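Shown here is one chain on its own, the form predicted alone, set out as structure tokens.
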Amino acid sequence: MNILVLGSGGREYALAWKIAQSPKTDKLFIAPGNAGTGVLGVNLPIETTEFENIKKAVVENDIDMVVVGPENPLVEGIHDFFIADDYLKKIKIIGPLKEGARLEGSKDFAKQFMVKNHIPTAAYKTFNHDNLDEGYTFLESLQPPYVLKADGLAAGKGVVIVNNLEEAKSELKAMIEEAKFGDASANVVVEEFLSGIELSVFVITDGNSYLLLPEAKDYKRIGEGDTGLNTGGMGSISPVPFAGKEFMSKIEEKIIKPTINGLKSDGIPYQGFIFFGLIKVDDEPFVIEYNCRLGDPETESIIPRINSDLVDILTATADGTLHEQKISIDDRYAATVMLVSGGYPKQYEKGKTISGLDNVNNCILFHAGTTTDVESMEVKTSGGRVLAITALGNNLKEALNTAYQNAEIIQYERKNYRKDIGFDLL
């Protein structure tokens, strides 16, 4: 078969890695890829939500399957895309259409499904211009933190959590009438804060069967300790120690299949990844949020712990055949580190040189902001987030010495990373 993978960051490259493992895979695209994708395949320079110019490439390439790896093309319509025309329609692809993609695109279907399928979440209502009152008046209700979500994409950005009610009123106020995020802030979701500790669970369904992917912790904020701003993820780890066996069976049948079956009976079709963003209360799990495509840094702890051929599994999801499939997990724990840029997430520099790349033991390394500089051939950095590493060991504590000893040996300008990545969990 001959693979295009879209996208172009860690979770592109994981997934493209593990492609490129298959004996089925013939040739391998990755569009717009990196420094690290142009090693595993051809990159070809095509945006994810070029969609007359990714069925050019698909025809020239003589493509068989499309992986869609971020949100903003499935969003956007590229499954419905290919659907609508006679050629790219035998294609098959990897990611839900536009309407299953509304479980990440809009924060406020995302949770009238959750309710109407008595998926457990947190208490909501949601606000807009002309109701913008009440949204005040629904927040005094409430106890601190006061949590406020923009309905539609904001790269990441659109969850604002704050303790005063005065300051929480003037964040909505901004949100929907200052437009903060853009469109993505005409309706706000507001909703209860719930106290927990947090997990990512993975599922690839067809429609009708899914297999339950490793689960994942992955790590947002900037500094150890979780401090400072967000960030799109410092590291994570997989498995998770503090999802046993009876509270991941909880998980999937008080969340996987209801959700499964829930789009089943919504007339939704769904060929592709679902994220579960989740946290254990006590000791029962809730949705934070759901995403339509794989996390990063998640997948750079998840795919290395997959045994089995993934391109049996992707073809099996595009065809519908997925109960005929079983998945091989590793036991072993995967530990990922994510090397940054100096100033990310605010301004950052590009361009700067890379070296160690060749020095590295024992480790994957996951390229996700680097190009090739054509001239010296060098790799430099070209994004906030540079580098993950993953290490496996037999326990946690291995894993992460193994790739955190590797995050020393690189080395560019004002190099930065977490030195606390899974120690909460130690």
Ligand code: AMP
Given for the second form:
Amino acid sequence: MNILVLGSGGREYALAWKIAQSPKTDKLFIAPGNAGTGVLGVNLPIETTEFENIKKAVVENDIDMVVVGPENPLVEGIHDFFIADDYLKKIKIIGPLKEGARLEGSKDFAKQFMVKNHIPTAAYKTFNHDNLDEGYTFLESLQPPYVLKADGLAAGKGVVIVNNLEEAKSELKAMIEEAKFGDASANVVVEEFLSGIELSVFVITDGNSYLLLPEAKDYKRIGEGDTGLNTGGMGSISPVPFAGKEFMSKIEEKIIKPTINGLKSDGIPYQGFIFFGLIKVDDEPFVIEYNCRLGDPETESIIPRINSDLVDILTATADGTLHEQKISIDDRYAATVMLVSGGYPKQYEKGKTISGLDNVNNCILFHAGTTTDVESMEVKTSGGRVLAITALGNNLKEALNTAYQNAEIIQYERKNYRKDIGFDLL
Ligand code: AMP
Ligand code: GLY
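Now that you have shown the form predicted alone, what about the form predicted together with the named molecule?
All chains and molecules follow, beginning with the one already shown.
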């Protein structure tokens, strides 16, 4: 089978790395990819939302299956584009149609869906230009801190949490009246603050049955001790020590099954990944958000723990035969440390030469923001998150030690990484 992975980050490298190991894979393509994916397969210079160019590449390269990494092409309707096209409708595509992608693309839609299906989540109301005053009144009825969320996609920046009521009101106004997040904040979800510890849970579904993938915890802030600015994610670990058997089965019964059944009863077909961003409050799971894709850097921790052939699972997802598949998971711990560019998540420089790539031991290097310089053929930095280093171990400590040893081996100017990934759980 010829397979095309869409995206260019560590998540897509991890998917491509796993797909490349399958005997079912003939040719592997990645668009646009990075320096590392160019070694696993063939990089195509196409952005993930250039649907016509993707079609051309699918036809030219005789692609049988497309695996969509990031959310944007899904929310913009790449799967619908495939179905509407006589040639493309025969091609397998992993990722929901536009309607299912609204679980991530519209926070208000996701909230309505959860309420309708009795899925535990924070109490909320949605406001816009027409009922802004009611928004202020609603904020007055809540206890601080106040959580405000732009309804639409805002590149991971659309959630604002503030402690002060007046600040919350002016944020609400800025989001709605001053388009702080553009069209994405024309509608704003205001919700109750939940206090607890977060985890990321993933399934793959064909719309009828699902397979539970390993769960993970990610570390979003730039600074040690979870301080400083939010990033795309500075590291992750899997499994999650505080998510034991009993808690995971609560998640399946109260959240995963009602979600799959809710999609089915609403007539929303769904073939792809669902990422449940959860919070454990006392001993109960609540949904913070849905995503219609895998997480990054969680993918870099969970993919190495899947023993099964991913191409079999993806094929069954597209064919609607997932109930015939089983998944085998490695019991070991995975730890992922993200090496970033100095300055990230604010301004940072690109084009730094990376050394030590061939000297690492007992770990997997997932390329993210890397590129191969066409003249020198050196690997250089090309993004904020540069490389994800994942190591497996018999316990969390062992996995972290190995990942951190290797983090020292890779060198480039102004390399930065968090030194405390997973330490809160040791
Ligand atoms: P999101 O962009 O939806 O992932 O939200 C960003 C972060 O805001 C989440 O990872 C949580 O840490 C936090 N957050 C979102 N909603 C809530 C809530 N209702 N209560 C507490 N924290 C929240
Ligand atoms: N690591 C969180 C995300 O991918 O959204």
